[in-house]
Structures are given as structure tokens and as C-alpha cells.
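Single chain ahead, by itself, as C-alpha cells, in the form predicted on its own.
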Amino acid sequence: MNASILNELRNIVGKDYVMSAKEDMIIYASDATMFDHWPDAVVQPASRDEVVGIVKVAAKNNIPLTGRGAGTCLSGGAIPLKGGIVVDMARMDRIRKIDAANKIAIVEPGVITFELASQATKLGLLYPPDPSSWKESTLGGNVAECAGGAVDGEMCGPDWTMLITGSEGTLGLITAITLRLVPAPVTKKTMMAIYERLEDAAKTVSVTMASGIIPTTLELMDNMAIVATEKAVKIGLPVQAGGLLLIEIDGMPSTVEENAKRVSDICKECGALEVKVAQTAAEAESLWVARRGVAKAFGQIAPCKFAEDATVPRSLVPLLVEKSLEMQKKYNIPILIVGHAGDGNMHPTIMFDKRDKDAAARAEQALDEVHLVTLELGGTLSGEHGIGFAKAPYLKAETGPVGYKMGQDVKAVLDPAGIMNPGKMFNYEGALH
């Protein structure tokens, strides 16, 4: 990138917030996937007007733009495939307002998810989304798989949320987010159901949902996840278990008691060896530390992973688990199984060492089958990680040729120059180079 353009960018954000030396940009070349590609510059805006200025410079010079939050993306969405400018939103980290009366929050994209949740809790409110990376990931990154805004530096007027949601930064950069908050529950119960067989834990999910009781949270972990997580966080998880469910039910006290008892009975009917109920808030939090600790535990198994988020109808969670176990044997590759089973959002995570060429090839085969099986079951490729670069080769199989062309047409209208996060989703061009 020439000195003139770099100077234009420095004039917009200040000289300390433009990087172009390779040693300064190393962390911006990758995200939480195995892929990497270097940007030509990194710019850190502090306001909407600065973002607009950056986009105008990029549009004028036909320079690719890739928005970035904390880099925890698991689909390659934050990787600058075509080089150009990475727009790092870390400085835009203000919670502008929490409106308790109207139950909304207005935040900038660099706000850490946990920070908003904590501030909302102080006002008796709840920000429901709870990603495993909530202490690291930004709200802009969470919504990142739903970025919005116009690409030529002009501001949108109408509310195009339903179009922009899920566009993953390919249509614009987000500068502010309005989020809905909900009242904190009066009471809640957190339980851990322990199973000898993972299949019985998965069956519990569909039986519970069919009963009409919808737990606030219903998380699944297999033995591999349990053992690895216990090594990482050491909180006394049942390492002999074939699987476990973490379940939370909230609401009014009488309803919670009744539903918790019914869910406990369902767990036992489906084969649970034991159902433990947290007796204190500290005990409940320790159980959620276990689920969030899975992200830290992968390295106990292998150095590389394909962290998928295949999502199927809730009634088919047992079948997806069964298929994943079959793939593990078929390809002789570890597939760690965890997931937000209550909404069908599963995470069959394929573990391998890319230095072992044979294992890497088998991992690729398993990955391909995970995607195809998910679609065969009437599911979707992504429940929360996004399509990005990693799942783009499979997108047409989900949308069909007509739906795929519609995506390309929307991209062409809103980003005619093709500078917004190029190479992702509907303009995927093949292997990373």
C-alpha cells in the first residue's frame, strides 16, 4: 500500500492507529481457524465518522476491507483474503446507553460481550446470548456474522436489519448496535445429568423438547470433551461419563420447581445415572465454567481443529450425534461432540495435527461428510459461527442455485466494487492464496 494512502488513513484516525509493518500486523493475518493471509494495513477507528472516512478511502482506491473484532471467528470471516485494510474495531468500545425502561442497550462494536452482560445484570436485566468466548469476543464480532451499513461511506436510513443480518461484513461495516435486553429471571435451577452413553444424553434432548418444556439452556458434552475440559479447568467433572447434559430452567419459583422435577425425571427415564442440582449460585456458575472451558480444552486432544456448528431440527440431535460417532470410526479421527443441543446447534469438532498429512486428509473427508449429513437432515451449515471462508464451498448446496444467485445479486447492489470482505460467502473463489 503506497505512502499516500497510508497518510490519508493517518489523517483520519491518527498516526498511532495505522499499522503497515509486518511485525505489527501478525495477529491480524489469522483468526481462530487454521487459515491465514496478511493484510496490507491495519486501521483502528474510534468513531463512526472515522469508519466512514476509511471506507471512502478504500472505495476511491478499490482497496479490500475486512472488519475485525477480537479475532475469535471460527469460519475464517476475519481473514483478509485479498489483503487490503483490516478495520480493527477495538477502540470503539463504549456502551453508549442502557435504557432499563425500554430494555435496550446501544453499544459500539468493540464492546466485550461479558461487559454488556455484567452492566445489564446490575440493572436487573439480562443480555441472553452467551457464547463460550463471551469474555474475549466483541459484540461487533457476535453480530459480525450480521454486519450492516453502506459501502461507499454513506449512512443507511431505513431499517434493513432483516437483509443485513447474517451478511458477515460482506455488505458493510457496523458502527453501532441496538440490542434487546430482557428482565432477569426471578429464579433458576441448574442441573447436570450424567450418562453412561452419549446417545442417551442426546435422546434426552428430543424427549425433553417433545414434552413441551423448553429449558433456558441445554448443553451437551461427550466423554472426550468432559475429560479434556476437566484437565483444563479442574472442577471435578465426571470423567468416566459417556456424556452429560448441563440444563438450566428459569422463571417463576413454582414453575421452575415443577419443570425441573419433570426434566430430572425425563433424564432418568432416558438413562441418566445421576442428576445433580446446583444448590448455590457458585455451584451453578462452576457448571457453566465447564461448558465455556471446552474452548480451552481442545489442545489437550490435538493442535488443530475444524470447529463446526452444524445445526439440525432439535428432534434430530440424536441422529446427528449418531452420525458423528460413525464418522469418528469411519475416518479414524477424533470428533469431539459438544453443542447447544436445546436449539439443535451442535459442534462436532474434528481434531487432528496438520503436520500429519494422512490425518489431515481424513479430517477433510470427515468435514465434508459433516456438512453433507447436516444438509441431508434438513439442517443448516451454521448456527452461530457463520459461513465465512471455511464453509463457503458448501453454501450453494444449502441455498440452491436460485438462492445462491440472489445472494450474489444483493452483494453486487450493495457492494458493486466488491471491496467488503471479499472471497467470503457468495463470492467465494476457491483455495486460499
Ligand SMILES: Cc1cc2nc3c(=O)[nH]c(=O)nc-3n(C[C@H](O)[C@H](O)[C@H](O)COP(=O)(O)OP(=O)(O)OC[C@H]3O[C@@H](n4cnc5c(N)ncnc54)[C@H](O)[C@@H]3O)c2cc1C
Contents of the next structure:
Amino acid sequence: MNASILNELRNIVGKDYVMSAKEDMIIYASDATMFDHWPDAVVQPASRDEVVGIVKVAAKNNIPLTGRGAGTCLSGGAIPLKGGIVVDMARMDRIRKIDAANKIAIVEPGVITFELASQATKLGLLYPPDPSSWKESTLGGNVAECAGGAVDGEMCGPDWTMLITGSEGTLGLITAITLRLVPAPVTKKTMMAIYERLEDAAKTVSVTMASGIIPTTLELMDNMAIVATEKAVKIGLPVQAGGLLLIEIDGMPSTVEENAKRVSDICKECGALEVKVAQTAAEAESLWVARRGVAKAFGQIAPCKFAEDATVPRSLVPLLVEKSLEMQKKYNIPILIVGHAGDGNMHPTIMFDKRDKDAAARAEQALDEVHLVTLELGGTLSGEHGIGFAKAPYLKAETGPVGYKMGQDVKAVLDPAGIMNPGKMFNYEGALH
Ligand SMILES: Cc1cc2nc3c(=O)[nH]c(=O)nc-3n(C[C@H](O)[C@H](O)[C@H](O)COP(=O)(O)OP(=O)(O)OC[C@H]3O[C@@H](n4cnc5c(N)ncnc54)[C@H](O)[C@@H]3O)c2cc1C
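Since the structure above is the form predicted on its own, I would like to see how the form predicted in complex with this ligand looks, so please show that one next.
Zooming out: every chain and molecule, the one shown earlier first.
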């Protein structure tokens, strides 16, 4: 990047907050996927005005801009595919206000999810979206990816929030977020149902959802995930089990008691060998450690992964699990099956070592099939990780040509120069290498 542009950027954010030397930018070339591409510069603004200044410089010089939170994206969204400027939001990390009376929080995009969740808890409130990456990921990244469930912002005028939420930095940069908080639940019960067969755990999901009881958490883990997670967190998970469900039910005490009993009965009717109910807050917390530890334990199985978030109607979770098990055999490749099953949001995770060319090719084929099966089941390519670069080649198959064009048209209106996170989502231009 030429010196005068770098100087303009330094004038906006201060000289300490512009990087252009390769050794300083190494982490910005990748995210939590396997792609990488170098930026030409990284800037770290501290305010909305500084972000506006950066966007003006980029627009004037036709330089691509990629917003960045913590870089935990699983779809290649945070990678600066076309180089240009990465706008790192780390310094915009203030919780401006938690308004307990009106149950809203106003935050800057660089606030770490856990930080807001902890502050809200102190006030008896809950920030419901709960990505496993909550100790690392930022709220800006969560909104941009629509991560971990619905993130609900508010703005004046027409409700533009649905346009920006999940836009993955392709329509603009988020500089402040107004979030709705909810009252913390009065009581909750956390349970673990243990199965010999993964299929029975998956069946429990659809039967539970059909019963009308909506657990706040209904997480599915297969044997590979149980073993890897136990190795990482050592909390006594049943490593012999074919599958397990982590279940949490919250609400008023009498309802929680009744619903937990009913769900426990459903688990047993569907074939659970045992249903363990956490007896103390510490026991419940250890199950949460397991839930959040899964994604971080994958590395023990293989160095590379395609971490999918194939999302299907809840009643079809058993079918997606069945198809994933078939694909493991067909492609002779480990596909770890975990997921936020209560939302139909499954993570069939294809594990391989890319140095083994044959395994990498089989992994690609399995990946194709995961996407196609998901769409055939009436599902969506991404329940939470976003389309980014990784799933962009499949997006048209989901939206159809008309929906795809609409996405391109919206982008063209909001970002006529095409500088916002180019090459992703509706502006996919083909493979990287
Ligand atoms: C171990 C692990 C576990 C995970 N678990 C979950 C999970 O349970 N649920 C889930 O949904 N996801 C999960 N993820 C994925 C990831 O953590 C989420 O997508 C998260 O929201 C990304 O936040 P981030 O701050 O890291 O954003 P980044 O990775 O930095 O960026 C993500 C996208 O948002 C854009 N962006 C970032 N900040 C802004 C901004 N201020 N304005 C505009 N665009 C912006 C970027 O350009 C990029 O496209 C997991 C990832 C890992 C590595």
C-alpha cells in the first residue's frame, strides 16, 4: 500500500494503530478456516468517526475493506481475499450502557461476547446467543455472522437490522449495536442423556421438539466428539457411549420440574441407557464446559476440518445424522457429528489431513454431499457460521437465481464500489488458488 495512503490512515487512527509490515499482520491473513490471504494494511480504529474516516480513504482509493472481530469465523469471512485494509475492531470494546429497566445493552463491536454476558448476568439479565467461541468472539462478529442464534438489534426508522445481521461485513461496518437482553431464568435443570446408538439420540431430538417442550439447550454429540472432548476437559464424559444429548430446561420451578421429567421419559423411550441430572450448579457448569469444549477438541482427531453448520427442520435431524453416517462410510473419512440439535443446527465436521491428497479429495466430495443433502432436506447451508468464502460456491443452489440476483442488487446499492469484504457471499468469484 502506498506511503501516502498509509499516512492518511495514521492521521485518522494514530501511528501506533496502522500495520503494514508482514510480520505484524500474520494473524490477519487467516481466520478459523484453512484459507489465507494477506491484507495490505491493518488499522485499529477507536471510534465510529475513525471508522468513517477509514471508509472514506478506502472509497476514494478503491481499496477493499474487511471488518474483523476476533477472527474466529468458520466460513472464511474475515480473510481479506482481495487484500486491502483489514479494520480490526479490537479497540472499540466498550459496553456503553446496560439499561436494566428497558433490558437493552448498547455496545461497541469489539466487545467480547463473554464480557457482555457476564455483565448482564450481574444484573439478573441474560444475553441469549451463546456461541462456543464466546470467550474469544466479538459482538460485531456475532451480529455480522448471526452467530449462536438470533441477535436482535434496534435502529430508528425501517427495521434494517435484518439486513445487516448476517451480512458478514459485505454491506458495511458495524460500529455500535443495540441488543435486547432477557431476564435470567428463575430455575434451570441440566441433564445428560447417554445412548448406545447415535441414531437414538437424534430421534430423541425430533420427538422432544414434537412434544411441544422447547429445551433451551439440546446438544448432540457422537462418540468421536465425546472422546475428544473428554480428553480435553476431563469431566468424566461417558467415552463408551455412541451418542449423548446435553439438555437444559429453564423457566418457573414447577414447569421446569414437569418438563424435565417429560423430556427424561422421552429420552428413555427413545433408547437412552441413562439420564443424568446435574445435582449442583458445579455439575451443570461442567456439562456446559463440555458443550463449549467440543469445537476446540476437534484438533485431536485430525489437523484439518470442514466445520459445517448444516441446518435442517428439527424433525429431520435424525435423517441428517443417518446421511452423515452413510457419508463417513462412502468416503471413508471421519465425520464428527455434533450440533445444536434443538435448532436443527447440526455440525457434521469432516476431519482430514490436507497433506494426504487422497483424503483431502474425499473430504471435498463429502463436503459437497453435506451441502446438497442439507438443501434436499429443505435446510439451509448455514445456521450460524455464515456463507463467507467457504460456502459461497453453493449459495446460488440455496437461493435460486432470483434470490441470488437480489442479494447482488442489494450489495450493489449499499456498496456500489464493491469494496466491502469483496469475493464473499453474493460476490463470489471462484476458487482462491
Ligand atoms: C472453537 C470455535 C467455536 C465456535 N462456536 C460457534 C458457535 O457455537 N456458534 C456460532 O454461531 N459460531 C461459532 N463459531 C464461529 C465464530 O466464533 C462466530 O462466527 C463469531 O461470531 C465470529 O466472531 P469474531 O469476532 O471472531 O468475527 P470475525 O471472525 O473476526 O469476523 C466474522 C465476520 O464478521 C465480519 N465482521 C466482524 N466484525 C465486523 C464489524 N464490526 N462490522 C462488519 N463486519 C464485521 C468479518 O468481516 C467476517 O465476515 C465458533 C468458532 C470457533 C473457532
